[in-house]
Each structure stands twice: as C-alpha cells, then as structure tokens.
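There is one chain below, alone, in structure tokens, taken in the form predicted on its own.
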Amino acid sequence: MKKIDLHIHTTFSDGTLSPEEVVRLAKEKGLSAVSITDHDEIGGIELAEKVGKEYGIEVIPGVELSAKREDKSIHILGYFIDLHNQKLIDFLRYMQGARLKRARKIILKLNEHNIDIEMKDVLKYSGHTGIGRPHIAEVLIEKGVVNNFQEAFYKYLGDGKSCYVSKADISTKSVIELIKNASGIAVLAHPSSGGVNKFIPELVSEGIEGIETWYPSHSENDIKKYLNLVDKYNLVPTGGSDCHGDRGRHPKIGEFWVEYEVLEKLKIKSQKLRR
C-alpha cells in the first residue's frame, strides 16, 4: 500500500523541518508522496521538489491560506497551484506583511503584561517569512514565561485571550477564487476545528472542491460525516497530518497518512478543472 501525507508545514512557515528534511524523512518513513502546505508561503516547494526527484518522492505543490467568515477563522488548502501565478505571489507578499504587523501588535500586548519580548527574539525562530503565533510561543517558553505551547496559547495567544490579535480579514470567496486563478484545487482544512461545519454549503457555492476528511483529530463519526458531504456535493476527500515537525502536538512525519488513492482522486479533479 502506497502511503501519502497531504498536509505538512516546514521552516518556511511554522514547522521545524526544512523542505529537504521533510522529503528525506518521508522517504525514511515509507511515504510515496507529500504536499508542502505552508501558511501563506510557497518558497519551500521547489526545494522539496528538487530533493523529491533524488529520493523518488512525489511532491505536490500546496499552500494553506486563512480566511474569515462571520467571526470564524477558516483555513483553506490549495493543491496543484501554479507557483508562478502573479496574483498568488502578490497576495502572499501582502500576507507576509500582514503577519509581521500582527506579530508586532502581539508583542506590544505582551509587553503591556510586563513580558520582556522583542521582534528580534521572534525572528530567531521564524526567520523573515511565515511569522506566526507558534514562533512567539517559542520565545515565551525560552524565557520561562510558560512551560509549553498549550500554556502559551491558553494564557496569552489563543483566540480571545489577552494578547490575541486577529489575522487579516480575507473572505473565503476571495481565497477560493485566488486558488482557482492559480490553477489550484481549494480544499477546506481540518473542518471539525472552530465550528466551521455550518459553512460548508456556502463554501461549496463559492467553489470549494474538497474537504480534508482524514485528519488526526477526526473521529470515525467525523470521517463518515465528511465522506457523506463529499458524496453529496461531488467533492474530493483529502487527508494529512498537519505535521509541524517537533512543534506542537501534531503527528510527526509518517505517524499519520492516507492511501495513495486519495491523491489519484485529487489529480482527476485537477485534470477536469484544467480542461
């Protein structure tokens, strides 16, 4: 049985593994294909593709984008995206700037809580792309403010907490259209998170093409529910670990996978959309 993982983050966003390390580990753990789906960033994909050719690992170009609907944050994965699409490149450049502004606001709020943290501390973990709350959490752990990621988000960084700052307000329709314009397939990520199930019919009307059905936190009932929705709306089911390397509680490479048949269905959907 060929195993794949279609949801992996690297050091280009909030993962701890480089794109090259992801591919090498995928080979070591017996995976046949992976998708690099960094937050608002595609810079690691070509690096992964290069190593993938050496190791015989198929690398699917992907990205994970955040959108807002009402008061909910909705994550949408884009697969088979054109890495040279100018609208996508411009949007990602804008989002990187928005992430930097958000990080500065969070740092100011932490300072107001008498927590000594500066942007240079955060950049030590994030580099200059894909900066996010996990990088700030790393600093809080390093400085002894909290003991772990869960505490950092529970006390300060989680939605609605004292130092939380919302992301840029981008509509789901805009994100889906952006992915489609870049010849990609838009897939709703981890649908059981954050109460976004009720929006699925609306997302379908906006052009969503798939649902991440197999996900580490999904129960058997969740999987059945999403498979029924996939059938109802003629969507494609996908799955992945949401691996962040050693950061957070997500599975490591090879600990969570789906069958290659899932990728075959995704490819068929992609081919139909490009005709």
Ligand code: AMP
Given for the second form:
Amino acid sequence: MKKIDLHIHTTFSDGTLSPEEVVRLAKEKGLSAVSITDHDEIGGIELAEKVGKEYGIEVIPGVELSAKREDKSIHILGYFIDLHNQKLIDFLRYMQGARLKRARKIILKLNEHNIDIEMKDVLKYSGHTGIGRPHIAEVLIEKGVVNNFQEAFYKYLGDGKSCYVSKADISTKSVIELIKNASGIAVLAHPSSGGVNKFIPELVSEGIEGIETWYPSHSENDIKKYLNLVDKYNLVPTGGSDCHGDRGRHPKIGEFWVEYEVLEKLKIKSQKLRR
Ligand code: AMP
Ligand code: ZN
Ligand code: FE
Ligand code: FE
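Take the protein just shown as the form predicted on its own and give its structure as the form predicted in complex with this ligand.
Expanding to the full complex; the earlier chain stays at the top.
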C-alpha cells in the first residue's frame, strides 16, 4: 500500500526541516507523496519538487492560509495551487509583512509582562519568512520563561491568552476565492480544533471542496463524522500529519500517513474543477 502525507511544514514557515530534508525523510520512511503546506508561504515547494524528482517522491504544491470567521481562526489548505498566480503571490507577500508586524506586537506585549525578548531572538529561529508564534515559543523556552511549548501557548501565546495578537483579518470567503483563483482546491484544515465545525455548511457554500478528515488528534468518531459530512456535501476527505519537524507535539514524518487513494480522489476533483 502506498502511503502519503498531505500536511507538512518546513523551515519556510514554522517547521524545523528544510524542504529537501522533508523529501529525503519521506523517502526513508516509505512515503510515496507529500504536500508541503507552509503557513502563508510557498517558497519551499520548488526546492521540494526538485529533490522529489531525484528521489521519486511526488510533491504536491500546497499552502495553509489563515482566515478569520467571527472570532475563530480557521486554517484553509490549498492543494495544486499555481505557484505563479500573481494574486496569490501578492497576497502571500502581504501576509508575510503582516506576520512580521504581528510578531513585533507580541514582543511588545511580552515586554509589558517583564519578559526580556527582542525581534532578533525570534529571527534566529524563524529566518526571515513565515514568522509565527512557534518561533516566539522557542525563545521563551530558551530564556527559561516557560518549560515547554505547550506552556508558552497556554500562558502567553495561545488564542485569547495574555500576549495573543490575532493575524490579519482575512475572511474565509476571500481565502477560498484566492485558492480557487490560483487553480487550487480549498480544504478545511484540522476541523476539530477550536469550534469551527458549525461553520462547515457556510464554508461549503463559499466553495471549500474538502475536509481534512484524517488528522493526528482525530478520534474514530471524528473521522466518521467528517466522512459523513464529506459524503453529504460531495467533498473530498484529505489527511496529513501537520508535521513541524521537531517543533511542538505533531507527529514526525512517516509516523502518520494516509493511503494514496486519498490523493487520487483529490486529483480527480482538481481535474474536474479545471475543465
Ligand atoms: P501562527 O501561524 O503564528 O498563528 O501559529 C500557529 C501555529 O502555532 C500552529 O500551526 C501550531 O503549530 C502552533 N499552535 C497554535 N496554537 C497552539 C497551542 N495551543 N499549543 C501548541 N501549539 C500551538
Ligand atoms: Zn504551524
Ligand atoms: Fe493549521
Ligand atoms: Fe499546519
């Protein structure tokens, strides 16, 4: 049976593995295909594709965009996106700038809590693209402010916590349109996190075409529930590890996978949409 993983982060956002390392590990662990889905960033995909050709690993171009609906943060995955789509490129550039500004605001809030942290500490972990809360969490651990990643989010960085700053307010509708405009398939990521289930019917009418059904934290019941919804709304079920390398509690490459058949269904959907 061929195994795949459709949700992986690299050093282009908040993962610790480079795109090349992701592909090399995928080969080592026996995966046939991977999708690189960095937060608001597509810079790692071509590198992964290049190594993928050498190793015989299929690389699906992907991205994970953050949207806001009411007070909830919703992540939408885009698969088979056209990497040269100008609207998408412009949007991602804007989001990278917004992430940097937001990181500055978070740092100021932490300073107000008498935590000594500067932008250069964070850039040491993030490089210059894809800066996110996990990079700030690393600094808090390094400085002994918290003992671990979970504590950093629980005490300071998590949604609604004392040093939380929300990202640019982009609606789910615009994010979905952006993905479709770039010939991609929009898929609701990790639907079980943070009370977003109630939005599924509205997201369907806005154009999502899939639900991330197989996800590390999903129970058998969750999977059944999402398979039913997928059936009801004629969507595709997808799945992936949300691997961030060594960062956070996500599975490592090869520890969580779905069957290749999932990708075949996604491809059929993608071909139908483009016709
Ligand atoms: P950002 O894109 O800066 O909002 O950061 C989002 C990332 O932070 C997610 O992809 C997760 O990797 C991580 N994250 C968010 N919330 C938590 C949490 N409560 N505990 C641990 N990690 C989290
Ligand atoms: Zn992440
Ligand atoms: Fe996510
Ligand atoms: Fe993710």
